[in-house]
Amino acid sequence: MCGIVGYIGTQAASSILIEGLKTLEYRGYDSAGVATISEGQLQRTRAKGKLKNLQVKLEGLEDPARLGIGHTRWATHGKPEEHNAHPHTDTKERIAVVQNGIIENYRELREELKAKGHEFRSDTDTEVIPHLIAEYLENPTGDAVLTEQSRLLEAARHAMTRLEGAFAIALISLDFPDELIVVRQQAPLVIGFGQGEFFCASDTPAIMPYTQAVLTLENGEIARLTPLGAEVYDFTGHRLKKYPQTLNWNPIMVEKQGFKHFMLKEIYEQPGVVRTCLETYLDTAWDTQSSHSPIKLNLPDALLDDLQHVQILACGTSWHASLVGKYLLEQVSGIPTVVQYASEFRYAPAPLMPHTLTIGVTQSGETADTLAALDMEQQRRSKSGNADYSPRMLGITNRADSSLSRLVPHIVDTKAGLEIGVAATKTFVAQLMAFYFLSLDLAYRRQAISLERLAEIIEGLRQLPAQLELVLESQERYVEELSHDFSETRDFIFIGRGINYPIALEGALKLKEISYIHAEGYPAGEMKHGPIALLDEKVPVVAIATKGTVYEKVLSNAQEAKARDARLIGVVPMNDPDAEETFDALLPVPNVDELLSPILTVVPLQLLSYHIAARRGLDVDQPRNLAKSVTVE
């Protein structure tokens, strides 16, 4: 969750860590801090709250160092205080470390080190790491090759061998000023290549304004980083062959471009994403007369032909696109799928079934839970013995170079671009993309629906893009009124049926992540079962009501919402008569086949959302609590 940064080079660390902390602030911002080492100085700076205090501390400063890491945190063990921030020291305060993730033995190791003399000053689970590394340093293990050269990072391995958990670290030590040492156990990390310097980071938008050339560190692998060069070796010490990859990428995605919050931004971009995932996956030579599939996932024959059941794996927001892709495999596809929250399924696995395809949808690829139950479910397939229960691994996510892709051998990457706001919004979509592609190959390879059908659902694929661009122009200014009209309110209520079932889900989510209004989603046919008794003059209820064959049914359920004086919003089919009796305020949408109205739905809800937050000025990219990529458990 938190963001790591590292420098070491011929430039000053201190504005590279700053610049490289700024694009990893989506990652946590509880606390930050920075340390660098020059001349014979270790000087180490933090404040709590966001980066902003931190750069207000290091103002008027000067710092020549050459060598440095930064931390922007999202607290685990420990509050948000300045004494927890990042850099921890060890008690002479001549090694410093950051870390992103948990060390889940850090109690007993503490206790050991306490009873050695050591001294500690936070109540982090990370302060035990230069601890341990300094008591390798004083006392090296008999298997040590102490070397000049290597003693910083035969510490540093050997004490990474006592650490239980996920994490990744970057150290340096005033006893050693030329170099920077990186760890990768479980959670992200990558080194980045430059002319006599090198950058390490969470992720690559912290290093992408000064180099295109990048290392992804696997699990297990730790890099000692000097202005001469990068060597990686395995914890066992074994030195490894590495060679780097060049980014596609380039600095201006991680700029505003004139919109007032990366949030919004993302929100417009939505349109270009579909576009792109049709372009990239959609035959669009095809017709019924074709002898091939309209879709070009690549994806091999044997992980899809004779599928029984389809079980995905996800958390948050991706759970909730799971939850539309599960009505689209067993409504288009005709296949029985379940969706699990990946952080339950850890614990509490489902029975094996035969002939399964397992689907672990992360937009971050990098999702602590995911990670840990794909890995998991994999594992006990391959153990089984039985060929009908081999796995069958697919993932889905926004970071094709991801751990994700590493864990499983076949990926769908949903094209999105990268995304800076921690509410997501274009990578949700995008995620709905792969499941309609999916659903829409599955249906194909098993006859399960006709070629007219299927070309009629295709059509209405391409359809999107300019529709999606019609309701954020028709509706922008709208929202934005009405949102003035929620800024005291306290809870929400979101309804939807069938395949728009989850997109109420998801609205209430986003409302709840960036307002910080309490919004609940609801099957629209359940409010008479128990939560209609929340209602009142109070408590608006948004329905989602779009024409098919519940239709009806959800202008039914907001009818009697509206007995109870709920002040009714409704996603509705533009122009819709019905829709302009029923509700009391319309957020229309083109009327579209409503095996494709998710793709529209969503959208009003994320500004409407959107708007609420910014009108109580909140802090919409970066809502409290809350981290972009989730890599703890």
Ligand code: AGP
Second form
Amino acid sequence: MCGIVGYIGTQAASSILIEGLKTLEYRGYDSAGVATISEGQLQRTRAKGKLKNLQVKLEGLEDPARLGIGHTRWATHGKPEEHNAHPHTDTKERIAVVQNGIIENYRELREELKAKGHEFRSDTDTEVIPHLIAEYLENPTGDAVLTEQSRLLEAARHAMTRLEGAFAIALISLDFPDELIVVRQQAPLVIGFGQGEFFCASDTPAIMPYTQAVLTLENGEIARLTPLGAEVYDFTGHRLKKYPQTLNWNPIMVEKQGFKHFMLKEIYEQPGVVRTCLETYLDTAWDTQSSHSPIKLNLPDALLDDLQHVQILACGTSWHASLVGKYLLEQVSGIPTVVQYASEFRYAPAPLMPHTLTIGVTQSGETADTLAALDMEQQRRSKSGNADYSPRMLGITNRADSSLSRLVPHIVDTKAGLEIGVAATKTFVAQLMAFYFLSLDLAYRRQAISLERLAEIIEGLRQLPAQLELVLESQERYVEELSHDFSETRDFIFIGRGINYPIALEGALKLKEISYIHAEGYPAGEMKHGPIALLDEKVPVVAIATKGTVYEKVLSNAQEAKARDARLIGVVPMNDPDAEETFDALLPVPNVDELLSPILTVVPLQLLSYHIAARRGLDVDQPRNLAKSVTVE
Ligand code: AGP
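Switch from the form predicted on its own to the form predicted in complex with 2-deoxy-2-amino glucitol-6-phosphate and print that structure.
Below: every chain and molecule of the assembly, starting with the one above.
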């Protein structure tokens, strides 16, 4: 949540800050602001609402500054009003600070600083930071490890040791016009290295147009950036040796490339994403005569051998992908699996089970609840003193450079490329692919599957990119037309069973997120135990009915809904007479192995929610109240 940018160098800072904030707006868009320093002036401009409001305010302002910081906010403490927008300053307005995260002990710090005469002007937790730094600059205390030239760094470092919570910070001071200080404590922050210039940001896309040389700060690190260099210290003041790495992202990834919205572009990227996953993780030379696994996840035997249980921790769409993962791990690999909301698990973990693989699933790799739950589990198991309970931790993420990969020792990179739309689409499909690979690998290792069946599923996986292309080609126009029928609809029900029950949940979440229509995903067989009472002619029911173990059952459940006058939309196999007879509207997908069907059935649901929202004129890529990566509890 919240995006931070900073710049120091030889170019005009404000345009770099605004361009950076544009790429970070997916992290929050309640308000935005920038602060720059030049010619003995600290200039601060802030605006409520989206970044474009700030841009309007900045229009025509000549700002020669070569140093500045910027912020786009997802409100936690204090309403999304201009006086709560970042950057925040100290009483004398000489220090400006932007923050992403939460300062948990801000109330007591605020009282302490107020008692010393500091004047507060916002309702935010962040505002304590500039006041605290100002206090330490005026009254230096403690173990001054650093030199006189780095007084700002020293004051900021002291201030950091007083803050509790998870945060990333960038700050500047009028009294130190050649310094940009950045801090990371459990919220992401990267530094970009240019020629005589440095950038900082919450996420790499903000600095991608300027440099590919990037250093990711670790927790508990503070850096001082000047036109001459970057120095990194820990919070005790000791200098660390750190070097940038070269990114392999491409700036084209952050463009819409002719699509009206990023979400639609990302839906269309799904065949390519599945192709990339297959190329990366499938051994193309494998056949039933081979004496090794067809899957190339490169995970160590010690992680996967002799497993008795799997537990998966995730939030939101990643939690839905994990439910498909549970189905695969249980039905294909034969391993009992539980899926927990990370936010719930943190405060009520189940008793430890032996020989357990713990998987954290998070596309961003930055979701605070998921990271905290994984950290807690890793520590709980390490401290148990019993080898049977020792931690075996795996992360599934789309960001191999994220906090998740620092937390857990093994990662499956889902390789979907950068996803900008707040509603996850291609990263969900890529997470499903990761679960296919993992469950097949485990099934092979445990001899839980015949080689013939394994070969059949692999062949099915290989067909998926072309089948996805077919779904997109054949359906987009029809779904767009169908969306016209729902301009007044207020409630939707999505039903599915077995491996497609999580797809019903995901279809409902997509619709809720971007169209603000109330939607429920339900196991089709459970409708009659309560929710069927909601149905009438005004509540459409979307049923996912693909051939396999529960096909006829779902058709019967759909008939039960029809008998209550609900309009029935079916995600069904192509050319299926039973389906044609049952449903009022058809969203056909190729008739594939039931196990593989979620990869295809989710696509019409993504398109449906996209077109309903776009038709209502809503902000599809940045829906209200949401942020792409939820880095607060
Ligand atoms: C998905 O459309 C949502 N924006 C949201 O539910 C998301 O999946 C959730 O916040 C978890 O994010 P993560 O995968 O980055 O951890």
